[in-house]
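Listed next as structure tokens is one chain, alone, in the form predicted alone.
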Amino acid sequence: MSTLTICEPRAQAQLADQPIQEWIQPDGSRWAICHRVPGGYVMRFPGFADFEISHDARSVACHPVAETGQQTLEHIYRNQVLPMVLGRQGALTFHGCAVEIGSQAAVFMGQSGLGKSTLALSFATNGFRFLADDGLVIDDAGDEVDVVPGHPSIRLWHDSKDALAPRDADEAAGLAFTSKCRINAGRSIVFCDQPRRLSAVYFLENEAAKDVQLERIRPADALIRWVQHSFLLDVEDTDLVAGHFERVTKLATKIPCYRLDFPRRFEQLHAVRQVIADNVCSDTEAA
């Protein structure tokens, strides 16, 4: 793991070399830059922060702007900065959630918007418990793969918090960059907080489907998904990143993954939950 310091707030002096990596937001700007620097990487937020990580990352050292609270600056190292940090440690991390399926482990992959974290939801308020939402930690050291249990919260739009959260949720406080809620786990949304077998990967695409599909896919399309949803610090790191290529073709070729494809609608979830359920147990017994 890594040590975080929290320091004074600062100004954002600009930063003399060009970024090695950037995440743009639906509308054209800058979510996040990040930098090398002597002695490791800086990842501004531009506006909220800058991350100081070291070289091995082993710590990290946030420098926020004067506006922004404790709370803002909590979420950001949690969800977008420690994935980061574990992947330079050598962690297997990824954009995705999971939930648990029997004893077994279901992780959906796919670009932000398309339904995964409602999709977690939906689970985990339907006799079913969620593993991680966003940042997804994947354990390949022993003989079996295991997914290590996130964060005990789920981000969501208001839209499906109204439509399928519990009245007495517990929602957290509102942050400064996104509209975004976010619901922790509790009676009646359920965390799982030991890891489970991975059984099955379903990357979300086609939005506007017109009911629920399901097609196994190759491994090797499967890779190109994998690193596509991949949290790389350092993507100019050479080792590093085809150490990683070489653990996520082994996922690719050992656990079996799907297209997944369904109306974004609601009242359609059920059957969603229905044929993923179906799925892994079917998995399951094949193995």
Contents of the next structure:
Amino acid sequence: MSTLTICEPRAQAQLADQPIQEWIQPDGSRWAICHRVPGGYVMRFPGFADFEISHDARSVACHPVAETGQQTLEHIYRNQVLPMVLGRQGALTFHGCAVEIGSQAAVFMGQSGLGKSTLALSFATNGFRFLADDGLVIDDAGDEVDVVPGHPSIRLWHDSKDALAPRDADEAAGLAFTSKCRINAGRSIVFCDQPRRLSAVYFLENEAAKDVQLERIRPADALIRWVQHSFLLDVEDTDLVAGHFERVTKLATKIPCYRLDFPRRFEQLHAVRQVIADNVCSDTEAA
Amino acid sequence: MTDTFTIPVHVRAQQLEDQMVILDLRSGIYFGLNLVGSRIWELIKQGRTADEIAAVVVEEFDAPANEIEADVTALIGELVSRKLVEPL
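Follow the form predicted alone with the form predicted together with its partner chain, if you could.
Every chain and every other molecule in the complex is listed next, the one we just looked at coming first.
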């Protein structure tokens, strides 16, 4: 765990060194940068806030700019900073979503915009429960590999919400940095608040596919994808990255991984859910 | 073809079945190798020269020497250009 302290607003002063990592938005602007500083790190979200993270990631101090609202700060912390903090503390964190199928977890990973949250919401409104959206924490400490429940909300584009969410869905307040909406878990969108054993990972890829295609991928190909979707705060900390690489190698070997291609049409989601549910069941029987 | 090579400390490799994934921990660059490429990587790690590596691969994989020599040279060149191995 880590403690978060919200400090008084302040302007974002120039940071001295080159960042060790940066995240660029599709329009080319910087969404976030990470600098190593004495005592730890600073994750800067230009125009919104600086998060000072101690070297051991046990404490985080947030310095917002004056205009940033509480909801926006909390969301940035929960979805962007916390996965990095947990990763720094030794947890395995990834950019992905998870749903409960049977008593197990199915994970969806893929680049932004490929439909992970839409697919998770589709499950969550059709008799399944969702476990995590965006910041995915995996517990590999025991014999089993578990997905840890994330925050009970799903963030997605309005067209997905309009097409899939029930009318009584609890929409949270909008955020300053995105036009996506957030839907809180509730009676009609059910959240699973207990860890679930990871059954399989589905990497969402070709959106131009004509129909639903599921292909088991080899561990080496899965490993590359796991690494691509990892949250790592300090990519220059070779011990940390090496340890992460070894643990992810075990996941890629142990957990069945699939490439999932499907047309991004809402009316196809029923078929996608069916393919995934059948696949989880057949993997479970085979195990 | 008589040079030997070293693998920098920030480069790690994991063998998974008959494939190998190499990760440069500093840059985040990763690289996949097939069965033959994996064997070449192991021989680089053992300090063999490109000539020695090609000879071993020709024998183990029963392939034409000229093709293997070209493949070994090309792969080592690519690994060097990506800074995944360094000439000693």
